[in-house]
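Next up is one chain by itself, shown in C-alpha cells, the form predicted alone.
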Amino acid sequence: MTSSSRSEPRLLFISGSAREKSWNKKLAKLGEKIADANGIAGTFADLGDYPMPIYNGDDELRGGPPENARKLKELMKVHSGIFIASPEYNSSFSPLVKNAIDWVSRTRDDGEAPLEVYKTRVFALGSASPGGMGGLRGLSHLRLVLEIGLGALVLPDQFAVPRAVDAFEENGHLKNKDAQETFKALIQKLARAAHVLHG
C-alpha cells in the first residue's frame, strides 16, 4: 500500500482470482504499478487474503457478515476509484467475485445508506484470459450486477488482455506497448473521473 500521505485520489485494484499465478492477479499488481509511477496513490488487494463462506441469509441472520466482508467493505472505503481484475468462467465472472460483492452488499453500518460503498465509488473493469477475447464476456456480467444491482457508477472503457500466458514481461508489464498504454489511460481516466465525483 502506498503511503497516506500521498494526495487524493486513491485507487484500489482488486483481483478477481485467488489463484497464485491468476493472470488477472497480474493485471491487478500491473495496474498498482502504473498508478503509483504516475503519481496516483493505489492498493493491490486479493480477494483470496479476504475468504467468506458462500453467501446464505440464514448465515447472515445468525451471525451477520463475516469479519472479511467488513474488513473488505473498509479497503474500498479509504479508495474513491475501484479498478476490478475479473475472469470470466464460462461466459461470466468468478463466483469469488460475486461472493464477495453480495457479502459487501450486506454489510451495513448504522446510519449508511443501503448499498452506499458502491453509489459513492467509481469503477473500472478488466480481464486477462489465455483465450482470444480476454474475458470481455465476463465483463457484461459483472457490469449489469454493478450498474443495475447495486446503482454503482461504471467507466464505460473496460481493458482486456487476450492471451494472457504469452502477454506479460517478467517484470509484470505487458508485451504489447500500445496495449499497456491503453490500461494506463483508462487508470488516469478512473483516477480523474473518482476525483470528480469526491472532488
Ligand SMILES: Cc1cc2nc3c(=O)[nH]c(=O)nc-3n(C[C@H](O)[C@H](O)[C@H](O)COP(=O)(O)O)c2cc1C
Given for the second form:
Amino acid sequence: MTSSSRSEPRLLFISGSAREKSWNKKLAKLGEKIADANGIAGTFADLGDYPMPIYNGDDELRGGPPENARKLKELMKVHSGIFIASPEYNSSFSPLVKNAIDWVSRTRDDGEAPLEVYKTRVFALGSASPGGMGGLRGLSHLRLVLEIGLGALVLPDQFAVPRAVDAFEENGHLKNKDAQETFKALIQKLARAAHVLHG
Ligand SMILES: Cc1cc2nc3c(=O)[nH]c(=O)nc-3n(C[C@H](O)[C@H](O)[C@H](O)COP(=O)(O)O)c2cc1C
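Show the form predicted in complex with the named molecule, please, the one above being the form predicted alone.
Every chain and every other molecule in the complex is listed next, the one we just looked at coming first.
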C-alpha cells in the first residue's frame, strides 16, 4: 500500500462504564473532543448502548453471539485506534468491558482471521476514579487480556484521572492543564501508531 492510498486514522473512545454520570464516560468523551480539536477523527461509544448478556456458552450454542457484539465489532472495524476508559473495581477492570471483549472475541465473519479486529488495531488505556490512583491498577489486567489473550498491540502509556470527582471542568476538560496535555499526547501517539499499524 502506498502512503498516498492510506487513510487517515480514526479513533474510537470507549467508555467502560454505562453509569450516567460516569467519570470514565467523561474521560472517553474528552478524548473524542481532544482528537477532534487536533484534526483526528474521533468517535465516542458507550458500552451501555451495546447491552449483552453475561457470556454463557449455552446461550452462544443456541443463538450465537448477541447482535450488539457484532455491532460493536463493526464499530471497532471502522476505527484503527481504540481508547478504552475503564473503571477500576476491586483492583481490576469493569465486568462490562470484559463481557464486551469476550463476546466480540466470539464473533467471526466469513474470511476473517481469528481475533482479527483485536490484532489489527492499536489500543490505549485510561481510567478515572474518585480514588488517589485513578484506577491505574485495573488497567494492568485489561492490558493482559488485550495483549496476551487477544494479541492486540497496546501502547505502554496509560492515562489515569485520580480524584475524578474534582478533576473535570464544567466543559468536560481537565482542570489540571498538564494532565490534559499528557492525555492529548497519548491520543496523538495512538493516532500515529494506528496509522503505522493499520494504515
Ligand atoms: C465494586 C466496586 C469496586 C470498586 N473498587 C475500586 C478500586 O479498586 N479502586 C478504585 O479506585 N475505585 C474503586 N471503586 C470506585 C469506582 O472507581 C467508582 O465507583 C467510579 O465512579 C466508577 O467509575 P465510573 O464513574 O466511570 O462509573 C469501586 C466501585 C465499586 C462499585
